[in-house]
Each structure stands twice: as structure tokens, then as C-alpha cells.
Partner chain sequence: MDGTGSILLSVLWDTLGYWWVIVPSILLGLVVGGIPGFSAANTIIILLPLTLSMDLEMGLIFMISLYCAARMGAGIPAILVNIPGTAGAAATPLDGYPMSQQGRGQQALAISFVASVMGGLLTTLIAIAAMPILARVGFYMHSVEMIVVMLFGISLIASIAAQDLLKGLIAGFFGLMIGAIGTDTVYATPRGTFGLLELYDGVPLIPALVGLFAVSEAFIIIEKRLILTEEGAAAMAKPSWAASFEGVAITLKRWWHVVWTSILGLVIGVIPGAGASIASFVAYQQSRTFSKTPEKYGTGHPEGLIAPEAANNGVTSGTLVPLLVLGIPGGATAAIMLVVMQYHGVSFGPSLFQRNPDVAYGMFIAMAVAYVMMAFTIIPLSRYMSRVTTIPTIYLAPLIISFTLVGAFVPREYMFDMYLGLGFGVLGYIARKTGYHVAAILIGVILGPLLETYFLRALKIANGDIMVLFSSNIGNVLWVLLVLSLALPVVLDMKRRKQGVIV
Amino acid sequence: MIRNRLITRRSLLQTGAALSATTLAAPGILRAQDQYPARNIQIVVPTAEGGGADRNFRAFTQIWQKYLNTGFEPSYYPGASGRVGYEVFMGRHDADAYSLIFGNMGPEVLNWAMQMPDFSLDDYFYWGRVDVDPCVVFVGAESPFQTIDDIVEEGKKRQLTVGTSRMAHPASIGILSIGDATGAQFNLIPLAGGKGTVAGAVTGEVDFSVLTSGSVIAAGDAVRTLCVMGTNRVGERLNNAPEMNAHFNLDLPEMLSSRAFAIHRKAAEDFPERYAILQETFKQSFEDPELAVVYEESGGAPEYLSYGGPEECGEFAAAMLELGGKYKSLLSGA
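That sequence in the form predicted on its own, only its own chain, can you share it?
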């Protein structure tokens, strides 16, 4: 038996279709299962307390708890680029819909492309996307590079060093794809998280850096964004930088930091009424105008709030897994 089989596009879409049908039946189910939830929901966060994922989680659940009518109890398991948290979630938490994991789909799915976990990837799935924060190419304010085309032209003459928060990250895949499309040569340099990646560009330790845009916006005038690896939803706050696909005539998925809730597949299958309630109340939270307020107060850009169901999550995760396999040899060392 092949234990660590990949999530296939087919299986993910099948999951989405099945769960959409469940959601349509939610009103009746809600009436029949009014005892759920009978206790707090446990949330595994595979990063450190106080980080971006934690702030995002706290802001969203502040609204979600109004509709789900229960509390959330987070536990934090940083380490090994998120692998520790997933191992704990899959190995120690019951598949009863009282345990969820709140993950950053892009970089955490890419982990599996580098090295498969001890559990099957089909044993859990993302079903509730909270946000879509695009990755960007940026330089320090004193950099001689003024445009992404300047970088590409220089990269055709010599190999440029590129700071990244971790090797297996959507931002890394984005810049490698630009190199493939243009012939420019880029050498990824893993720096110490988001702050280290910003510092590398500002100090000139690397020629330029790639990172999710939230951290770049927070750096203010110390940096300048030259390209957005997705949709530029915030305009001037990213220097009205061009979008990767349009500028380089590419057809890639958006390279995102995209946080989402995931559940054991067995829980969704054994307790479809509970899963339907989770979905319904999760979606209701996006219709609450207070969500944008608390999200902005937490440091997030409200423009990045974006509801996504199991199908949208599944398509993104599958795309990241496929691209991770393509660039695996260049992403080692994560």
C-alpha cells in the first residue's frame, strides 16, 4: 500500500462536490443537530503564538464564534516549517469535528512536496479559506533596481541573489517561474523569516527579496515593491507594481499566503451534519461587516479577506503541490 499518496485534483474536486451537496442540505441538518457544538472547538496552529497566522486566527474567530455559538481553544506547534503541527493534528486529535487545524496552505502544502509526512494527504483537507495575501518581489529603498524589468535584465547578465523567508514557499516558486520565462538566473537565499527577508533587501545582503505582501507593506518606505505575484488588491500600498502573469504572459495560480481551516476527512464523512454547521457559520462570518474592522485592527489588509470553500482550497493546494514537485530540486534546504 502506498501510504503517502498525493492529493489528486480529481479527489479534491470530488470532495468539493460532495461537500457542496452537504452544504445545500444544511438548514434541515441544522435543525436536526442543534446540539453541535456542545463544547469548544480545538484549533491547532502550526506556527508560533503571536505571529501573523495567530493574529489572523484570532481576528476571524472573534466573528465566527458569534455564529457558531462556541469558543475556540488554540494550541501552537511551531517547528519544521509547520510539519510539527500537522503531525500533532493528525496523530493526537480525534476526528470528530471538534478539532481543526488553521494552516497557511501554500508553504505548508509545499512541505509535502519536499518530504511526504507519515500520514496520507487524503486524510485531511482544507475547506475554509480566510484570506489571500499575494507574494511580491521587492527591493530596499536604496536599490538601483527601479522595475522588475531591471531585475530581469541584470539577471540575464549574472546570477542574482534572492532573499526568501523559506525555500519551499510560493514566493520562491514565483520568482523561479519568472526566471524560467525570461532566462534570468536567480539563486534563492533562505533568510530568517519575514523580518530577516525584509532586512536582507534593505541592507543589500541580497540583490532583492520575495515575500508575502503583508510584511512588505508593514516595512513602509524602507522597501519598494516591483512585482505582485497575484492580484494587486491594495494598489499604491504595493507601489502599483505590475502583476506577474500579465507582465510576463504567464498562466500561473496566484502565489499566496492563504490561511484556511482544515479538518480530518474522516470527521467530515462520519459527522456530515457537524461539518455542514461549520461551513454554514464560517460563510456567515464573511457577511458580517465587523469582520473587516477586527481584521484591520489585527494588522491585516481587509482587501485580502476572501471566502473560499473546499473546492477553491483544494485547487490551490493541488497547484502548490504540483509546482513544488516541479521545482523540488531548487527548493531543497527548506
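Numbering follows the first chain given and starts at 1. Because the structure is a prediction, the values reported are computed rather than measured. Heads up, when I say rigid core I mean the largest set of C-alphas that superpose within 1.5 Å between the two forms. Compared with the form predicted in complex with the partner chain:
After superposition on the rigid core, the Cα atom of Asp149 is displaced by 2 Å or more between the two forms. With the core held fixed between the two forms, Pro117 has its Cα displaced by under 2 Å. Core-aligned CA deviation for Ala201 between the two forms: 2 Å or greater.
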The other form holds:
Amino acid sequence: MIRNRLITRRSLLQTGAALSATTLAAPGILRAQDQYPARNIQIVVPTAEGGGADRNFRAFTQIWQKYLNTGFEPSYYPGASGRVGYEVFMGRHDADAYSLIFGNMGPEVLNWAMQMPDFSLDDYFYWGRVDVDPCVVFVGAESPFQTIDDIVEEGKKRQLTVGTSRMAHPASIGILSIGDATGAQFNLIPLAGGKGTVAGAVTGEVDFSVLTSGSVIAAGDAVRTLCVMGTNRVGERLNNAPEMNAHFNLDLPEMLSSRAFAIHRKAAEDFPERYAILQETFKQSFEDPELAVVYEESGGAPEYLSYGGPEECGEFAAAMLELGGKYKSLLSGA
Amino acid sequence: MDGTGSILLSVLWDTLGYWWVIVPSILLGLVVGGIPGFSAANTIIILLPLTLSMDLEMGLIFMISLYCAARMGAGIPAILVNIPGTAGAAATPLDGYPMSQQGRGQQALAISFVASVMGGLLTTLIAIAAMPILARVGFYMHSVEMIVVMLFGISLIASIAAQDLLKGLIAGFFGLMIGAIGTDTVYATPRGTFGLLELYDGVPLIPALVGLFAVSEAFIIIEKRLILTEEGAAAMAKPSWAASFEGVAITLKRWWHVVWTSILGLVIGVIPGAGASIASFVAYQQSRTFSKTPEKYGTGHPEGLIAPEAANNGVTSGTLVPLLVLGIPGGATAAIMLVVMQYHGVSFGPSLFQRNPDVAYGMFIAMAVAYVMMAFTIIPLSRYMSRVTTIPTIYLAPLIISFTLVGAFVPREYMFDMYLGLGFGVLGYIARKTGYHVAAILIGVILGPLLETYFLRALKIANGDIMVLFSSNIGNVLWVLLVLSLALPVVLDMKRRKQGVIV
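Moving from the form predicted on its own, what structure would you give for the form predicted in complex with the partner chain?
And the full complex, kicking off with our chain again.
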């Protein structure tokens, strides 16, 4: 029997009903398909492009994008010792887990001890640590100082000038602690970022400088490292410099720059499934052997790669805030 | 032939093979340099993933060609419509724009191109030959010396104020006050920000540049039919290639002027932290000081155009010296180049020239090749570009305002910066209408924060002792030169008045 192919009233109504139902259900269907992440992740970097954080960020996200299956769009907000980036992130980016900040927990958390930001510190938290990079004491290749003991001895005779990227920095606390322990006198000179700090030591503008070791390694043989304010994980690349605690018989926490991703607390609470995906894929990236390769290619030291979750990050940030409170008068001029 | 010579030749041969990378990079660089807000640095950042995927040689050639062309491109709108594409071209319109108004835009462009190419090429060759000596410059230029270098640039305000001392100085001080907005460089304490986050990092340069020059200029030109004066319109009515050749000849005739101003740019470029804006202001000021006809500056005098253009292209090779020898990038673009080189496993320092001579010399060779190719690419275009000045302002002014306000937005992506650009535009318009020079304001905005940074640093190093300013021999020599360069025009002026040369 040949079926009637003409459109009947019944078939018209049936088709119309089906189409209407589909149309009404479409947002739901689309929502179901909206698997996180459906678009690129915005990353606020509170320092300038071309610096240590930039290199670090690019290397890490090269691997992370394989697991998170999306791209990362960095935007750079240097200025006011990193405060601008945080204020922008907290004030102008939606708390939807599509915006993260890639901060350097050491110096940037110290900022809050000097001057509180416009937002509550509880409104964001670090949840994914990428590396632990110890601060170092270093000199220009032509400096007369050959060892950290030379510096200490000279610092007992006269006040030495010390280049630092910004006053509120773990490296500043480290060198002030060495001064406290030995009686040497140091005058901190903020040189506006890593490049300026290296330049200060290399050109002899200051007697020596203190900075995150990654930036010092990147400066190659124009500089010489004399002391590591933590564990020397890279030996020769930091001129086999002695470690601060062992050398001066101190018991200080490691003075680290530690880069980590942070998220709005509201985003983690409102979108727990997205936060879980971020965490899971972040962790997977650390298990990828290619991570060390790209890190090395970007000029970083793979030895510094160190996974840390929200607990480790939280502990480190709290320790930095405490140290900042202790040294506030010296670091803020208050 | 020694080892270095054969390396240079082989690198040159390889670089020439990349002409297909160089030519598009040059064209891209000219475009991004010409639009305020776009620059070589942010273009390279955008294209960084592409650059990293190239091999090192190609990536560096691409970036360097773009960098040099952007520097030159920034001068084109500065000359034609009084809008510097970057702060490094802020001194270019002082004489370039009056030339355009007089219908000599084609000639002015040719002068700018030839001065840029000659300056860039010459300093590249000098940088190759005198690398170890140049690398030492950074060792002698500390905060104290930098303070005096800044003052050389700032003293251009005094030159500008020559026509009306009070107004010039008021404009300069006003600029310096605007430059003091932002967080202080020692303790990062906000000052004069009115709680606005957008001002924490100081008044952003591009909106100030765009507003003071472009937007205010657009307001001004709305009041007339053409950018050109009546005589200028008559001259532009019959354009000819001769005008371009005349521009080339004018520049070649002043070859010595190109040589010393570009070397000035090279030396300033070598100093870590200094840059094209300082170089072009200092070059303009020095050029005027030692000119036999200083009164012609600001009226469309070729030497006033040659000086900043030769100097800001001299800076391009200068910034590579601290990058390669000390591992310290001399500017934002050099910092991105550092990222690319590190990505490819190149480590820096004095021994780079032994370890990777092909990379170290290759960057300079690429720069030289780019400049030569630029000359052939761009000089013929000067005739067509100069026609911009014949577009009726009813079309031109809205285009200028919309393009430049987008340019103000681009670097930081704040809507605030567009409003700021408009605000500076109104300020610039009022300044022009009341006889204040916008360049004097801009010099304060650009150099003020730098001067403050070095001043506070020097004081901090000396524990607050102001005598630190006179504590270095080189610094003291620079102080004497500064005083001389300020006094010389006054003395010469008095002498001429006495002789009845001027009244």
C-alpha cells in the first residue's frame, strides 16, 4: 500500500508540536553540551610580559592545555608591585572559573601585609602551585665579592647597597635576616622588577642583588650566585652556592618565589565541578614527562617544578603574611 | 678573512634568504608602528606562539624586522597628521608636521625614512664593531648619570619655551605633575590616583600621547577644511617624485647630522632602562642647541626632523647590546626577544659571542638587512602617503579620533583609557588655543616618572644625601655639559643680537 505523501492536518500538528518541543528544550540540550571549558580560560598575570612569570606560565600551559582541552589567554597587568593585576582580577573578572590569576605567592602575598587591597583576602585563594624557586644572593660577574662571607665581612665595615625587585619580597626578608644574624648592614634598593635587579648587580649600581633564582639563572654568566635562601636544587647552575640556613646556622623558612594559579572563592563554590576539572587536569600536567622538557626549553629549571594543592598554597601564603607582618616596618618605610 | 668576518658573511647570506619573512614583517611593522597603542612589543606578544614555532633564526629575523619598521612607522602619522605612533616619535612632529602643513609632506617623509635607515644602518654597523666598548656604557651609567640624561631631555621644555618662557615652563611643570601620579617607586604607595585603579601604575602614556597630540589635533583641524595651509595646498596640487628625491638629497647633505644624532641614540639605547623617547628628546634638544639656526626649529626645519628620527632608530641596535652581552633587555621588545631566545636554549652573557656567534651577530645582520630592504620598500611610498594631508578634514578628523581612541584602549584594555584620551584631547585643545605647547606637557609626562625613579634611587643609595648627585666623575662632566648646553643658546642669542643678526 502506498502511503499518502501529502501533508495532512494531523502530520502538520505533530510536526509542529515536535518542533516546538525541540525549540523549548534547546537551551537545556545546549547546556548539557556545554562541557567545561567551553571557551578559553583568561589568565591575569600581575607582572610584565617577558619576565619570569611569563616564561613560567607559557611553559606550563603548553602542557595543561592538552588535558584541559582549551586555550589560555594571558593579560598582563604589571604595576604597583603586582597590586593592579589582583585588583583587576578581583574587581573586573567574573567569578565563573573562566578567569584565573597566575601569581607569585611570595612577593605578591607580602604586599597585603604592607597594605591591604580593596577586596577581602578570603575572596580568592591559590589552589595550584607550579614551582618553588628559591631566592638567591648574587653579584655581577665583575664584582670583587667572591663569596657570601666576603659580603658579610664588608657589610660589617660599611652599609652595603642591595638591589631587590621590590621592597616587599621574600628575598628582601632573607637578606635582612642574614644581616640580623651576622651584624652586617644592608640598605635595600628597589630596582623595579627582575631585569632591573639583574642590571643593578651587573652594572655595579648596587653592591649586590637578591632575587628569585630563575631570573638569575636566565641572566647566564653575566652574574654569579653566592648564596641560596633555600635548597639549592640545581647545583652548578647556581654556582654551587651555599644554602642560607646551613651556612649561617639559621632556622628560617625557605625564601621562595612560588608561582601558583588562584581562583575567586565564589567561582570554586558556585561551580564546584569546574573547579574539580581544573584541579584534576592541573595535576595530570605534572605527571606528563613533557612538562620538564618544555620547562627546560623555556629557560626554567625543571627541578623547581613542584605540585601543590590548595593546602600547600594556603600554608605558604599564610607564612608569607606572617613574615610580612614581622618585617613590615623595614619593608614599607612605615 | 678572520673567523668573525666569515661568520658575518655566512650569516648575511642566510639572512638574505629570508627576504620573504623580512618584507611582510616590515609592512606589518609600518602599520603597527603607525597606529598609536599598537607597537612592535604588543604585536610580537600577540604573535609569540607563531614566533616560538619558527626556528630561532627565522623568529629573530621576523621580530627584528618588525621592530625596526615599527620604529620608522611611528614617524609617518607624526609627520602627516601630528600623531606620534609611539612615544619614541613624540619629538618627530615638532618639525615634521609643520613641513606637512606647508605641503612638504612628501619631502618630510623622505627625510624621515632616509634619516631612519641611515641612522639604523650606521648604528648597527657600529654596534657590531664596538660591541665590547658599548657594553661597558651600562657599567658607567648609574642613577646619578641617568638623572642628568633625563634633565637633558627635559631641558627641551626650555627650548620649546623659548618663544614664551612662562607658558613653556607652566606646560612643562604641569606635565611633570601629571607624571607624578601613580604609586611611588620605593614603597608602592599610591599618590594622586583618587583611588582609581587605572592610575596606580601612573598616567598611561598612550592615552596621554593620543589625547594631547591626536585628539586635540583633530579638534583643531575640524575648524579648517584641510591640514594644509593655503601655500601648502598649492604646493601639494602638483606632487612630483622630485619632492621625494629632494628629501633624500636634503638628508644626505646633512649626513654628519644623521651620524652624530644616531650615535647619540645608540648610546642612550645601550643604557638599560633608557629608550627611544629619551633619545629622541635629547637628540632634538642637542640638535637645536648646536644649530646655527635654532630659531628655525619648530617651523618645519629638516634638521629638527632628522635628529629624532635618526636617534630613535639608533636606539634599536643599542637595546640589543645589553640584551646580548649582559642578558638585560633594553626595552619591552628586547624582553620578548629574550623569551624567544631562551625558549630556543640560547643563554646570555659575555661569552654568548663565543658560544652562539651566529645568533649574536645574526641579530645585527638581520637588522642591517631589514633597514636596507626598508629603504627600497618605503621611500617610493612617500608620494602616496603624503596625499593623506589632502583629505578633507571632515573625513579625516573622525577617522583620527576613532582610530586613536581604539589605540588608547589597546595596550591595557581599559575603557578608562579611552576617556582619558578624550580628556587629554580637551586639555591639549585648550593648551593649543591658549598658546601652550602640548609637547612640553608630554615631555613632563614621559620623563617625569623616570626622573623621579632615578632620583629616589640615587637618594636611597646615598641614605638621603643630596650631594650624591655630584658624586660621580661622569655625572659631573654631564652636569657641566648640561649647563653649557642650556647656556650656549642664550650666549649665542645675545651675540647675534649684538651683531644685529636678529632683533
